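Read the single chain below, which is given as structure tokens and is the form predicted on its own.
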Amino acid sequence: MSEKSSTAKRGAYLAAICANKQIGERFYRLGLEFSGAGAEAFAKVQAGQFAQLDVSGAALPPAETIPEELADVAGRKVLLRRPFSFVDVTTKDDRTLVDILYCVVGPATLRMTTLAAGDSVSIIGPLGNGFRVPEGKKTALLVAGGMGAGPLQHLAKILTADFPGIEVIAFAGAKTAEELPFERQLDKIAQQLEFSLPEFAKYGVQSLVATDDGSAGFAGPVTDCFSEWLGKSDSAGESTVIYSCGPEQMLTRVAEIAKARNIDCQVSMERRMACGIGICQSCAVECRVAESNETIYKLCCEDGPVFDSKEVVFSS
């Protein structure tokens, strides 16, 4: 977790389902177990890095459960893996488990829910380059936005673990509380004492819900959140460092928020990702040139999917 690469070694792995979790309407978690030469690489990862998963072997649910807008796409073969960030990473004796959250929204998820433990995947990892921990930092400020949480979760863990010396607060927002990808219902008490999300609670993190409809926490954009956060807060400037992770809109204005109080700050990016491994070129972010007005493409996959948000031309 420091400016220097992971050390994970990438490769083809197999791995057991040991749990499929629905903790949501569509979202679910899944648990992966792997030995060997898999535990050892998947054991030092980063957080922000993510897998590619086969699911092309996996069977659809019956057809009564399949949700209706989902019916005419459900029975799209499957040819390309997935990309999927770690929600958590816990090594036990010679095994590494992993937890990836999921939500169903095409054939390839919905295959997904049919995964049960004993069953097994095949998973293309540990990939990309995570969040990093700039030295002298004393404040981490996490913004998630819907499924953007399940990195920062693990990023939570690795901080407030290997970084005692940094306070770790999170900001995580949805369109609704029902969109909201956690397992646990939120308690209006602990909402009111910064500790509503259990998920981030269980590392002794701060974490401040918002929903656009006001269904649940602050009401309006997580982004709105934050920044009212920040303008009663004396958390800003060189000893802090903010990690974000969600839609690209909100990534936008978390990006130029950092930029208007000077606030280092990296984005998790999300593109497209058919190979994961910079073969297909499919996942270009346009980056800016240091020191320049010349842009050029990096690749989500091998040059992120996280990156400084001061390098990203941010689509308007």
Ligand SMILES: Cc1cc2nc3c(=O)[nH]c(=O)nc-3n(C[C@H](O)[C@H](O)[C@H](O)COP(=O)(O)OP(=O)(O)OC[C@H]3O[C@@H](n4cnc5c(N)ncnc54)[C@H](O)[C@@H]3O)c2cc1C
The other form holds:
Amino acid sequence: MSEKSSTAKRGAYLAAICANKQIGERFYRLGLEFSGAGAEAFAKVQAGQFAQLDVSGAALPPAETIPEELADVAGRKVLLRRPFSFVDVTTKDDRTLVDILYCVVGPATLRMTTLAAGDSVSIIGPLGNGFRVPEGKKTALLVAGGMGAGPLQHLAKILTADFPGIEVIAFAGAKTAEELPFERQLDKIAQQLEFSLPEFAKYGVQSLVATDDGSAGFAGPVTDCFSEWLGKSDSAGESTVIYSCGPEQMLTRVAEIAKARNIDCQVSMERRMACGIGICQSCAVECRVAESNETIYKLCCEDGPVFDSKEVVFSS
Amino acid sequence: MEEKVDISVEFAGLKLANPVFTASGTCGYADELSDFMDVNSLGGFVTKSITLRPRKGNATPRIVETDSGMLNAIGWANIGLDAFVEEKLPVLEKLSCAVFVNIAGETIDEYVAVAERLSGEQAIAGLELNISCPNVELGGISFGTDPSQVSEVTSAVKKVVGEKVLMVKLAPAVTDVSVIAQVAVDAGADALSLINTFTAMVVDIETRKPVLANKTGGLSGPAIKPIAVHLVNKVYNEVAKSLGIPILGMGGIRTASDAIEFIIAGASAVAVGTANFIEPGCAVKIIDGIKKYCVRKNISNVKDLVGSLDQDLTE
Ligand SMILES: Cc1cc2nc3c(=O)[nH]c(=O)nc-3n(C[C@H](O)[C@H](O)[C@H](O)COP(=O)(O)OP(=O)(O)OC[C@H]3O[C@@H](n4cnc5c(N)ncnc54)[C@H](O)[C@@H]3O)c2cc1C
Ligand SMILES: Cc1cc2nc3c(=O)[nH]c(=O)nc-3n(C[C@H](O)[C@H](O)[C@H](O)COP(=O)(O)O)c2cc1C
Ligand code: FES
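Moving on from the form predicted on its own, kindly provide the form predicted together with the named molecule as a structure.
Full complex below, order starting with the chain above.
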């Protein structure tokens, strides 16, 4: 997964929905099945890559089930595709199963909730560059904010499967226990200070939880939890790599922590995307030019979404 | 019957295999689309706007979705003339469809410099002049809204383009688009393309700020289609038809039916824009759909469809 050339050719494919399970008040896990060329293209997806889903044809859920704060936007017709990364990718015979973890925030994700087994969706992907594993790393630290936990679960799986010499530890944060996008035992999380989330534990990865309101795990931002842990740890800077995905404000803080300790750090950026394939130029990420004060705009969809944190000029 | 249908068109002296283009800014420099379609199956291809010097473009957010449309404020982010000639022209050279390079500028000299440099390039069939740009020498007023500016920039560029087809792309938000169209043709335009996007705004009511970093952006997509069809028909009837000037019609085209509406209204060819983002290969389906329509309607030559609207809209 460190070579871009290992990435399968992107294309437009039809995927069959095999599951769409609600796992929290706002969280769902969508299971997609690809066959044929799509199965081949998605079999070798890197963690952190993404795909563009066309859910414009999906129905709205019944009006009475639409959260009040989304009632005004619910009826808006969805025109553009929406970008999503993957929480898990598995191959079964000649098919590829791709899972997406998503949060209901607007018209497209509202419509996604009504997709059911037997439906199909058009998907463009796999797109962008995922997380890379630099040479000589012994420790990988995964820092997730909110929905960022999705691609980092996928990364945990790949790291533990393909890089047995690397120890992986995950940090997952959200505003409240309810907003942690994990399937099981949220009540248990709330009771324990340091809890190994089953989603990471199944790959043998230890995890720490943080919530801003203290309703689960560490009380405070996940970056504080992470920074505190780093302070106590003895893992050497040069053999460690940080992978982070979440709100930009959180990524900014993670990048600062990494810089202060001189640790390699890769961040997954989010931008509003129209095309996802490098055509529209809507997804600009401001980046430093090496050895100069200049900045340029790179494209989140083509050059990212995963960037070296030193390169990015964060906007919040 | 299918084989007998001729969907090739003449466009300002160019012989095109079919009347379907992809629109500037929505299809990159061609290679980006090649994973999804054979770009050579198009009638024509228009690059994104090229400026004399590279432009970084605007801060983000650069786009926002609206009801059946989207706003964009990319800020003409592009690699600039030199890099375009060096890196992108070799790719475009290999295309067999008609290649138009869209050019933009902030001064007339800039337009002329870009046009002059490109006019000798074999790979290019013509230039599309994006006049929806602020004229910095006139305090930022858009070239495209002022007839005298349209005339000046068109004739200045015409002087340097030689044999290349000069197409002027009209901005829709003007008092009378036919006045601008007439001025452009008088100043030397061989073809007209319309419409460009409408300047628009979306407000975030939580922050009470515009969603786009640039505050305003251009509205495109299905939302603008009926207006675009009307404006194409108006320019066809009031200017283009009598002068034999072809129109490249665009605005919200997603399907063959959409494209056919424009052709009936007076467009000799059509361009697919925003729809490329949703279905990057949709132009191929549109070409096929036009052919099927002709078969179904017993139209042996798509040229017979151009401007075939039986009722004039003109007052
Ligand atoms: C590379 C990438 C990977 C992503 N992966 C996932 C994922 O795995 N799971 C998931 O739930 N979501 C993911 N997202 C975000 C997801 O694409 C949006 O939540 C979705 O497009 C919202 O669509 P909507 O119509 O429901 O809401 P909209 O009305 O489009 O958006 C709701 C609000 O969210 C904000 N927003 C929307 N899109 C973006 C964006 N791209 N960047 C910043 N703010 C935005 C806007 O402020 C908007 O008001 C990803 C985004 C990117 C760019
Ligand atoms: C993201 C985006 C970028 C665009 N960039 C350009 C451009 O660089 N130059 C130009 O003349 N028109 C540009 N356009 C306008 C389109 O070429 C077209 O005129 C307009 O979008 C209407 O067609 P549509 O509704 O099919 O998109 C752009 C449109 C979009 C959506
Ligand atoms: S989303 Fe279109 S260029 Fe990145």
